[in-house]
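Below, in structure tokens: the form predicted alone, a single chain.
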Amino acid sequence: MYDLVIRNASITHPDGTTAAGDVACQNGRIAKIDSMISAVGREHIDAAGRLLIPGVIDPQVHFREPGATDKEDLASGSRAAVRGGVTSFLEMPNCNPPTTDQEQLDWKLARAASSCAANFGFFIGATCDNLEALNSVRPACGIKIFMGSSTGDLLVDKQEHLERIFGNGERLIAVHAEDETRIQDRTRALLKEGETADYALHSRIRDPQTALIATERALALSEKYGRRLHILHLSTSEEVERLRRHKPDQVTCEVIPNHLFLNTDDYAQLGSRVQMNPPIRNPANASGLWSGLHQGIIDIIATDHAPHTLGEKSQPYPNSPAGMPGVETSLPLMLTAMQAGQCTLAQVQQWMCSGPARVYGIKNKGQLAEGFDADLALVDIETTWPVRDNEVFSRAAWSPYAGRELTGWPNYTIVGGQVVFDNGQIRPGVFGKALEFARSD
């Protein structure tokens, strides 16, 4: 007897083709895929022809625990994740206290094991003086460097500190690439001290050159030391063009839906709800990012899910915090784009499932194949449903996409062969596991 049998599904293949059939799960893994499985299971799902895909891996989220659980915590963030078909996540270190040593990493791992509805992994945060911890903590998916200031206090922007981190160790380095000197200079030039301004000024202060300078700097360090580098939330067509000219083999990068589907015109209606770091760009910018995805210059999609309360967001600029929720809308946004002809099913799987597993060396994830972990999403691509603030699972309880009609919402999300999201409800008592990394150093 299998633990779970999914019948009458439209089963996706990596090349984007589909086949009608059944999938059986046993002991947390995909045990069998066939046109028909006659064996019984402890639980059955009739997929009714809906699309069955590998669970999404979101490799950049901020779940705010410890220190800011009024915005989100590991439990609420993971529930939002599985609502959106995300079965695994990698969480960032800029909480309070930050994840900068083994003690804080162990705390997060224990907390996640008892509260997270999805599988989990964690970054170790770089400071100016924790080099030993960066290379010794276990397990960590990578080192996070904030080259420009953002939420938290993990800024590392001095060349000598960056050289020391890039020049010692082999663990993957992921960078928030914005140039701190340019941010501060442009803030002084464009915003008088003590005054407030329109939220749109945020995109002018942190202009495309701010991102390009830092990306160039990180690329130079990666090439100098041969260090594995991942550029987080690449946001500008200028950066895509730079990588088109030369992208070293040890370098990967990502884009987030916010930079594909939002732009500076949205400030007029949404104000600080669309304020984030790096900021949204002009309407023409997204075409360069899409081109980067299609040409393989950009490797994967993440969300940079970074919730704040609407009360905080309602403060005047620059007191309003940067960041917005996104983990539960990323898959529907991309499947809606697929339906509109902007990408293919094969590309969605590559960018959101197998790609993140490859980039971070995550074992046994990201594919709908026998022997792989049974992390799956059964989605409806025939029906559209609007994003509504009152239906958001994130503790933030709002979305910048409220009002948009999206398709591809999951009916079921399965983690480790167990149903965790079931037609709008989270099943209690189902927890994810710590991710295993084939390449942890």
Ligand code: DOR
Second form
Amino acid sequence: MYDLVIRNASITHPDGTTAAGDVACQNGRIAKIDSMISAVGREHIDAAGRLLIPGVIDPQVHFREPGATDKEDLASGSRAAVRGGVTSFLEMPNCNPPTTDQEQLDWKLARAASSCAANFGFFIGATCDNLEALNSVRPACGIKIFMGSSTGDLLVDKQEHLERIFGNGERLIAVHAEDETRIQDRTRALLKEGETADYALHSRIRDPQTALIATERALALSEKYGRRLHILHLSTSEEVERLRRHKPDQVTCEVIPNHLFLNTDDYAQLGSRVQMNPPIRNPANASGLWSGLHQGIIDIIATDHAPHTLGEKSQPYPNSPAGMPGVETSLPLMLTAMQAGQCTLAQVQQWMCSGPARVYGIKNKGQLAEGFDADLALVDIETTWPVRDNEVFSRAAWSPYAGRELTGWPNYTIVGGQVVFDNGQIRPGVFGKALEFARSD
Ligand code: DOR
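Can I get the form predicted in complex with this ligand as well, since the one above is the form predicted alone?
So here's everything in the complex, that chain up top.
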């Protein structure tokens, strides 16, 4: 007897063809995919023709545990993830205390194992003096370097420190590429000491050059040392153009929905809700990012889910924190874009499922194929449903997309062959597992 049988699903294969079929799960794996599976399971789901896709892997989230669990903890963040069809996440080190050594990493791994509804992996955060830990901690999906300051204290912007990190070790380095010197110079020039300003100033201070300078610098370091580099939340068409000219084999990059679906016009309505690092850009910018995705210059999609409370956000600029929740809306946003003809289902699966598994060497995930882990999302692309702040699962309890009508919300999310999200409800007692990394753990 199978653990779970999903009947009459619409299944898209990696070549883009879609066919009706059944899927059986056993011992956490996809045991069988066939046009009809008559064997019984302990649980059955009638998919009623809805779309079954591999669970999304979100390769950049900030949950806030330890340190600011009033905004999010690993449990609440993971519940938000599965509500949005995300079955695995990679979490950033800028909590408090930051994840910069084995002890903190072990703490998070243990905490996640007993509380997370989705599978989890963690970055190790770079400081100026933790080189040994960067290369020795296990398991970690990669090293995170904040080249420009953002939430938290992690910052490595001096050349000698960057050289030391890029020049020693083999683990993947993921960079937040914004140039700290330019951020400081422009803050001084554009924001008078002690004054507050319109939130839109944020996008002018951290302008496209701020991102491009740091991206160039990270690329140069990667080339000098042959080091595996992943550029997080690439946000400008200028960076896409730079990579179009030359993207070394060891370099990958990502874009986040906020840079595809929001722009500087949104400050007027949404104010600090849309303040993030790197900032949202002018309305013309997104088309460059979309072409980067279509041409394979941008490899994958992450969310940079960064929950802050609306209370904190209501402070005047520059005291309002940067970041917005997003882990539960990325798949519906992309499937809505697919319905509008901006991309295909095969691309969504490549950018959000198989791509992140490839970039981070995550074993056995990201594909709807026999033998792969049974991490799945059954989504409804017939019905639209609005984003509503009061329905958000993240403890932040708001979304920059509130009011948008989206299609492609999951009815069911399945982690390791177990239903964890069932038509709006989390099933208690289902836990994800620590991800395994082929490349860098
Ligand atoms: O806007 C952001 N917020 N960008 C980051 O890189 C960090 C994040 C956070 O943790 O709040």
